[in-house]
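Quick heads-up: it's one chain on its own, the form predicted alone, in structure tokens.
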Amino acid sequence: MAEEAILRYLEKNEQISDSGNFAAELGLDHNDVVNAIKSLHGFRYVDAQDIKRETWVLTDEGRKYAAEGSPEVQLFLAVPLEGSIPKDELQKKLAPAVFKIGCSQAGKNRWVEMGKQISRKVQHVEDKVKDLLLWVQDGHAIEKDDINSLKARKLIVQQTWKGYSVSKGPNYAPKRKKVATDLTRENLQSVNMASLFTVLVMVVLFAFHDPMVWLLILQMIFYSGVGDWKELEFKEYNFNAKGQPAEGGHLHPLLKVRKQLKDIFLQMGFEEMPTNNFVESSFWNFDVLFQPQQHPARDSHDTFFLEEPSTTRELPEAYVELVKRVHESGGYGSRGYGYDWKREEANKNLLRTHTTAVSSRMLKALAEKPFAPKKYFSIDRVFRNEAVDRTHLAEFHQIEGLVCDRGLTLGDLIGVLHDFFARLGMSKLRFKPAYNPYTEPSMEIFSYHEGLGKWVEIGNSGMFRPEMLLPMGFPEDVRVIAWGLSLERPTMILYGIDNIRDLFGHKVDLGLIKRNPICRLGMD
């Protein structure tokens, strides 16, 4: 209806100047001319050009002061002409809002005296206010004053109004004639009336002749008489134009860093432990690592046992053996735990607790071998039976690296650390001493947070113990250095994120994935 009234309409005159006034001279929607306009524009049935006007517009509590009034005219209006009113008593006959407002504006004009008790300092005031605000809302224009006090007081806001002037364009016709997009069955099968009626005619001028005739009635019927398509006229495609570009993938913010991570393990030797093995089982994950069978970490609140397969098919027994008498009774200088070693502990499935379970199953293998020095590095993910929190999920991912070669110390493992973490940028480090089953010396690793200004725990280390070594078949002077560290904590450090839930797990914004930078780790 839009689009017929312009054309009409520019049929008769030379433009339309306003497509705002247009449309309420005919009382349309202005948004419907919009887009009528927009769609003629396209066509070239018109040239529009745009047209803006910056207005002002009244806030919800602007149209609510120019009907109920302003704020001090009710307080002034609810305040005894004669006498006063007590403060209280006026505050229950009016909204807190208005209260507030209108003792604030009524003092300033200084048409009441207030205290606790209030009264008019004048018999009667004009609302101006309200007065301002019809006057802008039938659409006149106030005072830069005016507009600036009721700004001010948040009861005007500014609003740009877009519109058009409309003139004829190049093909512009009274009525706009409609274009096919596509051709269709029914277009094909449709039929020419008119065309079909001249061959009737024919049929009927030469039935009774040559069938050579038939033969040229049929192909005239075929040609003329069928499809109204050759009447159609097609819109035209712009073949250059470009399509909504195609998005590629984002990697996760953990993916960045662990790629990060894993340079920095290979630029210093370290070849990657395969970590495919999410399950696995107690003696591999506890046992072999010296760590005893009644230590709280294997209790069923802090480890995810497995239903089904709840218990491993098959251990090496020799090596079972070894660990059991290491455990019960020591060995290697050792007293070990005193205690009835369990098989049915061992044997019980799980979902491993940290990736050292790894490293116990290559260094098994590496010992198995005439020795060679050895590097290994894993970064994958781990299983703790905690409470979820904005610092701690149930499943996380762990980086861990490992150093085995003969007569290390743990000047080298210091070394080592120094080396590995002022590549990821952090140069001053501390240490301090700690306990692991599976280390010893063991220490927690410090390293100071310029932007938090203090010294923040980044990971654990130490050396692995003889009992876990030597029954795997060592040889004496051959030692293990090893340290851990999560990936989720330095990348919440790196992108800003104080909630681990919002980087990983099912509440992650799928926006911060597409949005976020390139991972740069290196030198402060």
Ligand code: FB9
Contents of the next structure:
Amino acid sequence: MAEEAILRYLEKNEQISDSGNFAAELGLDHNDVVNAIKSLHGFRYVDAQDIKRETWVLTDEGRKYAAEGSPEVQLFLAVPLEGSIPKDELQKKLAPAVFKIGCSQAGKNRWVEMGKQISRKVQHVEDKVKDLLLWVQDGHAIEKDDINSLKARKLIVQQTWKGYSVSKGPNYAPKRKKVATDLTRENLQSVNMASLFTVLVMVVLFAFHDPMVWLLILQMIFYSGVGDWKELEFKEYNFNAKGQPAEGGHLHPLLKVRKQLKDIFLQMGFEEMPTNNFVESSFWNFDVLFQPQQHPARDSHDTFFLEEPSTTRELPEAYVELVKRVHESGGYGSRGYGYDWKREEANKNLLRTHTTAVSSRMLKALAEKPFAPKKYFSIDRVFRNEAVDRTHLAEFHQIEGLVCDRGLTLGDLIGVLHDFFARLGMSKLRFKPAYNPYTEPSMEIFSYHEGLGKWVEIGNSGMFRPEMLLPMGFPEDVRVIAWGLSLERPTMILYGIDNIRDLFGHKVDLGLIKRNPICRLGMD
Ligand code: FB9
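Given the form predicted alone, state the structure of the form predicted in complex with this ligand.
Let us now look at the entire complex, which starts with that chain.
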């Protein structure tokens, strides 16, 4: 529509000086004209130059008063010709904004007597504001001070009008040739009626005399009549066009960070522990770790105990005896807790509260073999019956590392922590004494996070107690240093996610998953 109009107009006119006036004259929508100009310009049918013009357009409020009259006139008309009207009564008759602005403007124009009673001071008024707004709306220019007063009343705003002046381009043609985006079999085979007709005429006129003419004519039919590709215009290949984004799977940010942590552990020579059992017995989750049975973490306020199966089927009896004894009366240099240890408590099934439950099983298994140093790690879900808040859900992924070897010291633990966290880009560490039932000494780990500009608690650590290791059967001088942190916290910080519920769980928006490139750990 707009295209034909432009090409037809340029057939008779040198140029279209202003696409805006052109559109207005032909009653076309200027946007359609602009799109047509852009497309014709793309195929060099026309040459187009930008022309800009600062224009004034009405704001929503301006459009309202242009339609309904200015507030001061609406107010004036609501005041009785004779006598007066109580202010609050007049207020009821008009919209709050109209009444407020109407009063100030009509007052300023000394059209009305403002007071408890409002009365007219003049018989008749002109709605100059409305007229000006309509004038501007139709694209006409108005006086500078009118512009300023309407602008001051936020009834008009300046807008840059963008249009084009257009002239014939190198490929100008009164009619646009069909643009082909692909060369199809039809294009190659379709017979062009016009040229076919011409040839037929020639046959009739000349063929009877000489068979060679036949051949020639046939060739001409073949080459000129067949295939309308000659007439077609082929769209340029836009080699910069972005291809269809390849839809593919996306790793959840948690899994991206887990992969990086796994790689770090493997690079440090750690072996992954099998964590494929969310359900654990209290024995391996707590008792083996020398966590006393009346410890607050062992009640249902912190731990999810199972209803069915509520108790574990079997425990290694001989080892249970040793654990019972160390809890009740100590040994190995410990005086134990001195309470009455209950088997039924240890039998209770629960959702593991930490992957340290897996460490206890793996260490027990290790202790049953001739001693060899070992470095283990685990990254998997743990469950805690905690209040859900911005950074805590009832389940999270715990990352745990442990080194089991003879004569290990706290210094070795600090050394391994420095090595481990340095690979996560956290080199400035501080350690704060802490308490865990199963490690002594224990330390909370802090790192100075440049991005956040503060010290962040990045984990916990300690040396497993002899009351845990010796009943397992480890030689006296074997020590196990261990540490733990969560997967969610680093992932939230790396991906700038403020609320854990946006990261994990049914509320996660997949967009976040798709949009989030891999954040390289270690790059502050
Ligand atoms: O992950 C935690 N913080 C953290 C870790 C990394 C990180 O990286 C950023 C990119 C820079 C940022 C923050 N924390 C541990 C510390 C806190 O968030 C803490 O408030 C919450 N903790 C969880 C438990 O909450 C009850 C995080 C979780 C945690 C705590 C302790 C252990 C494991 C996970 C442990 C242990 C342990 C100790 C000794 C021996 C064996 C295991």
